[in-house]
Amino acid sequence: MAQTVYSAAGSDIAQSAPQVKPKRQPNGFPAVVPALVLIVLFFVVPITALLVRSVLDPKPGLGNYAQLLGSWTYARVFANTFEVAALVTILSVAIGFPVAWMLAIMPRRWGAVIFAILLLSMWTNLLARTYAWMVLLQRTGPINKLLIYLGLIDHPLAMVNDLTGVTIGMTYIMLPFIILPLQGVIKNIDPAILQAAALCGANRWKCLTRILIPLALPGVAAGALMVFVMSLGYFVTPALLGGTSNMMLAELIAQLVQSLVNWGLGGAAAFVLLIVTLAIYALQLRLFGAGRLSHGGQ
C-alpha cells in the first residue's frame, strides 16, 4: 500500500515539474557559416588578389607566367626547390617510419621521454635550430671534424652554401611532423594481425613488408604530403644553409616582392606553386581517397 502511495506521488510530481525542452543544435549551412567566412577572408581574398595581380601587374597579360616558365634562372629554382623538398620527404619517411614503429611498442615510460624530445624540438626556435645547423656543418665545424678524424675525409666537406646543408637542416626540422602522425597510425593498427601471420609462418621482414607497412601506408602518404608540401614553401633554413647560388621557390618569391618589388612576377611564382601543390593533393586523394587518409587506413 504504501509503495502504491509513493509511486503515485511520484507520478504526481513528475508530471507537474516543467518539462525542458533540449537545446536544438545548430546543423545545415549556419552552422559552418563562420569557419567559411575566416576560409574566404584568409585564403580566398589574399589568393584572389594574388591572382589578379599575376595577370595584370605591370600590364594585362600572362606576361609573368611566360616570363617565369620560359626562363632557365627560375626553371632551375623550380627544379631547386622541387628536388630538396623530395630528397626531405624520402629521408623523413625513411628516417621517421622506424622511429615511429619504436615509439608505439616500447613501454609507455620511455616512450614519454622520446616524445618529449621530440616536442621540445619542435618547441624550439626556428632560427635557432638553423644557426645551430650552420655551425655544425660549417668547414670547421663538429661534423666535418669528426670525420676527418675517424678517416673517412680527408678535407672539409662543403654543407653550407649548398643544398646537402639545407636538406640536413629541412629533414631534422620536418622529421616531428611525420613521426608523431605516424606514431598514431601505427598504434591503432591490431597486433592480432601481425601475431596471426607469424603463426601463419611470416617472418618479421615479411610481416613489416607485406602486413605492417601496406596497413600504415595511407598514413604514411599523408605524412609525406604535409612534409612535401611544407618543404616547397620553406624560407628561413634555405636561405641561411643553401645561400644565393642554391636557390629556392619562397627565397625567389620574398626577392621578387621585397627587393625588385616586382609584385606580378612574384604572384605569379607563388600561384604556380599553389597550383602544383592542389595537383599533387588530388593525385594522393585520387590513390587514398579522403577517408583512408583521415583515418590511417582503418
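Numbering follows the first chain given and starts at 1. Worth saying up front: this structure is predicted, and the values here are computed from it rather than measured. First, how it differs from the form predicted together with its partner chain.
Regarding the hinge between rigid parts between the two forms, the matching entry from Trp133, Thr171, Gly264, Met247 is Gly264.
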The other form holds:
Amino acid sequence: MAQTVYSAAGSDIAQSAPQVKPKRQPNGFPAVVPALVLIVLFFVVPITALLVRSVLDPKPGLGNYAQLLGSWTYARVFANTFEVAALVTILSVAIGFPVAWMLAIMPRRWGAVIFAILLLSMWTNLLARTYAWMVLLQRTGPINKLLIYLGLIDHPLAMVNDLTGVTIGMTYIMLPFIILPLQGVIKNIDPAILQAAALCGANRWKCLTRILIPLALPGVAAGALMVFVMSLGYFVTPALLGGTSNMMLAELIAQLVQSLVNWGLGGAAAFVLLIVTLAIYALQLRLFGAGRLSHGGQ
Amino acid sequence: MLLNYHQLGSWKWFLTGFTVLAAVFLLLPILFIIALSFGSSQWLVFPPPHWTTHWYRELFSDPRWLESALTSAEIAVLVMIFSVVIGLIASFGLTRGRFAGREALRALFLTPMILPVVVFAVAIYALFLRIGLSGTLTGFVIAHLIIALPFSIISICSALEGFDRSIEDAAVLCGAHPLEAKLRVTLPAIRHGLFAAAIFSFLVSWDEVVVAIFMASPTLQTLPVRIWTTLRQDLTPVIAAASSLLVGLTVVLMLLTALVRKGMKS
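Condition change, the form predicted on its own to the form predicted together with its partner chain:
What follows is the whole complex; the chain from before opens it.
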C-alpha cells in the first residue's frame, strides 16, 4: 500500500528531480551466513575431500573405480542393493496405497488411531525396531514357530542373515514414508470426479483403475522414488538383519573405511551411491517439479 | 464413490481389514519388544514362561548404559539449541531475503537430509580424524547439527511463510525496534514451528547411529552406539528393556507434541 503510493508519487517527481531512493532494505544474506559456513565447512568440504581421495588414494587415476565396477564381489553387492531397494519399494507401494487411501477417507476417529500408530512406529528408535525384527524373524522366533504351528512349513526358515529379513525389516521402516504423503495426495482428489464417473456408468474397478489410480499416480511415483533412494543408502537395518554374506552398498562403504581402512575404494563406493541418489532426485525434480524439495519457491 | 467411506459397499470391509492388518504390522513389533523386556527367558522365548523386571535392573545396574544415555542427552540438547537458533536466523534470510541464489542456497541447506547418511558419516569421520575432533563431544555436536539443521529449517521456514509479516511491520510502525518486533511479535507467532524444529532436532541427534558408530571412542559413546555394539554380540533382553524405555520416551514426546498443538489451537 505504502509502496504503491510512494512509487506513484515518485514517478511524478522523476522527470524533474532525481528520484528519492527508498531506505535500503537489508537483503537478508547475512542471516544465512552462519548456516552456510557450517554447511560448507562440515558438509561440502569433507564430501568433496572424500571424492577427491577416491581418485588420488592410493595413486592418482581411476583405479578404485575400475576395481569397484570390475569385480564380481562388488557386483554382487550392487545387485543386492538394487534388488532389496526395488522389492522394498514395490511392497511399500502395494501395502501403502490401500492404507493411504483408507486413511484419507476413514471416519476421523479411526483415522486418528491409525495416524498415531504410524507416528509411533516412525518415531521409535530405529535400532529398537530393528532389534524387534531380529528377534521376531530368528530361527526359533515367534514367526517361525507360528508358521510351523499352522503347518505351513516343516523347518524354520532362515530369515535373519538373509535378504528376506532385510526386505521385511526395511518395508516396515519405509511404510510410513509412503503412507503419509500419499494420504495427502489422495485427500486432495476431488470426490466429485469419481461421482461423475459412477454416474456415467463406470463400475468400481473402472473407477479405481481409470480414475483413482491415475490421479494418485504422481503421489505414488514421488513416494516410491523416495523410498527407493532411501533404501539404496540404508545402513543400519541391512547390516543387522542381513549379516556379512548379504552385504549392501552402505555397509560395504562402512566396511571399506572402518575395517579395511581403504579410503580410496570406500570413497569411490560412496561416490557411486552419491551419484545414483542425486540422479534419482534429479529425475524426481524433473517429473514432479521443485515443490517437494524447496517448498514456497517462486 | 471410491472416495466416500460409506459408499464403498463390499470393498469397505476388505479395505478396512487390510488397513487394520497393516496397522497391526506396524504396531506389533513395538508391543513385542515391551512384552519381551518383561519376559524371564534369556533366549527370548515367546510367549515368556514368567514375567520379571530382571532386565531393567540389569540395565540400571550397569553404569555404562546410564553414562551413554547421559552423553546422548547432552549432545542432543546442544544440537537442539544450535539447530533452532541457527535454523531460525537462516530461515529469516531464506524466506525474506532478496539476494541472488536464494533458492539454490535453500536446496543446499536441505541436501544433508536427502543424501545417504553413510556418505556423510565417512566424509566427516575422515575430516575429524585429521583435525582431531573424532570421538569428541564437539565433533558429535557438529556432525549431528548438520543432519538436524534441514529439519529445523523446513519447520521454521514453513511457519514463517504462514506468518503475516504486516503484523511485524505494524509493531515497527508503532515504534518497536525491528529486533524487538521480531522477538515479541514474530517469535511467539511462529512458536509451533520452533517447537517442531526443537523436537525434530533433538530426536535426530538422540537416535542418530551411523555417524556415531564411526566417531564413537571407548570413552565417549552415545546410547545408540551402545545398543549397536551390544546387538552385534547377542540379542540379550537387556536391549529389549532399553528399547522399551526408548518407546516410552517416544510416546511422551508424541503426547507432548499433541498437547502443545492443542494448546496452540485454543
